[in-house]
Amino acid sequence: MTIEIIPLAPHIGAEIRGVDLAQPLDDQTRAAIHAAWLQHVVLLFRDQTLTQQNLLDATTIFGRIGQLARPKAFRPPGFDRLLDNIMLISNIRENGEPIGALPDGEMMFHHDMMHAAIPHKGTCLYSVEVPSHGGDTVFANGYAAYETLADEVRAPLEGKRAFHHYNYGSTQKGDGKGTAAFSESSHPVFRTHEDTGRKAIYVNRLMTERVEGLSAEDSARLLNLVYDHAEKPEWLYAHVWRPRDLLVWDNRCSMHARTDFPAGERRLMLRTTVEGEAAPV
């Protein structure tokens, strides 16, 4: 199978063309897709008609399927049931309750699963229903941001770890939209990618609480400088969703945010993850 790799932005993202993920892929094609993922950080596959099992199979191109422990209350519309390790991201409500996680509105930049002791290294998100506008996913390249970070900001943080706290389902700190479940973790401020050997910024506005070993004032000052730099437009790709898009991103070297969208319009995504390893320094 011959695939095309089309860059989406100067520093992050590529569209993969010539692949039908509903069909079995040979080892050479799978290896080429995986290599493109490591190079471009975010991959887009358009016009994919996928069953839940197809989505799970596609996830294995990037590693072992991650175990998702968050509760799944309802089956997705159009499916008889929700398969294990597929999670709903949706604002659709049944009996007044959202059928999925992260239902409404804008969401700050974050790294998926950073709150876990061993974060999942990748995320796959497949669009079933999208609103007429908004709900875009914006990605930031953590490599580029780290490599251009000012020395006076980088040096005090090299070798340091940060503490992270996250309420499941929340979209902004203090917005009261989270559930009672939460998770906490500690990871390097700058993470070395185990496959590429490159360093990337590994803190974010949504989950990171403080840098360990620094005063509260120094921690807050340096983190805000890192956030401002890491979220600069030049490192970003903003994805405008269409139905049947599949996005796959590397959480070890990128973070992402979500733009607001009309509350009265349906949004339904199916999410899988790729099992990770303990974050190296």
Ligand code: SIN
Contents of the next structure:
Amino acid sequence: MTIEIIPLAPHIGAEIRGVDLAQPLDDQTRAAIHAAWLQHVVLLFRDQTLTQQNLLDATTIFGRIGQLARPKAFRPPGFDRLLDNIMLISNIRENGEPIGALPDGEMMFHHDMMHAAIPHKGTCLYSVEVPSHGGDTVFANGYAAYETLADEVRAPLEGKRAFHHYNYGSTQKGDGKGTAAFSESSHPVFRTHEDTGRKAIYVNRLMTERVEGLSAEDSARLLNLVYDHAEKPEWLYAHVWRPRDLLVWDNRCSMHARTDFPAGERRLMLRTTVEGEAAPV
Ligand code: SIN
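The structure above corresponds to the form predicted on its own; please give the structure of the form predicted in complex with the named molecule next.
Below is the entire complex, every chain and molecule, led by the chain shown above.
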């Protein structure tokens, strides 16, 4: 099978064409998709009609399927039941309660699973229902931002670690939302990617609390400078969803945010993750 790889933005993202993820793929095609992921950080597959099992199978192109430790959400509309290790991201409510995680509106930049000791390295998000506008997922290339960070910001942070705190369900820092489950972690401020050997920014506005070993004032000042640089439009790709899109992103070298969308319109996504192999260094 020959695949086409079409860049989506100057620094991040590529669309893969010529692939039907509902069909078994040969090893060469799987390897080409994996290599494109390492190069482009975010991959888009349009017009994919996937069962939950197809989504799980597609996830294995990128590594082992991440195990979900938290309780399963409800049965998604249109599906008989939710398979293991598939999570719902949705604002749809049944009896007043959201059927999925991260239900509403705008979400600050974050790296998925950064709060874990060994964060999941990738995320797959498959769109079933999307609002008429908004709810875009915006990706930032952490390599490009690291490589262009001003020396006076980078040097005092090089070799340092940061402390992260996250409460599942929060989409804005300090919004007080989310379930009781939360988790904390400490990781390098700049992370070396296991497969590419490149360094990327590994702190974000939603989850990072402070840089260890710095005064609160220096930590806040430097982190804000890093965020302002890392979120500049030149490093970004904003994905406008259509139903049956699959996006796969690398959490080791990118972060993402979500734009606001109308509360009265339905958004339903199925999400899987790719297990991480080691604690970040
Ligand atoms: C996520 O951060 O995993 C969800 C992103 C989205 O809902 O677009």
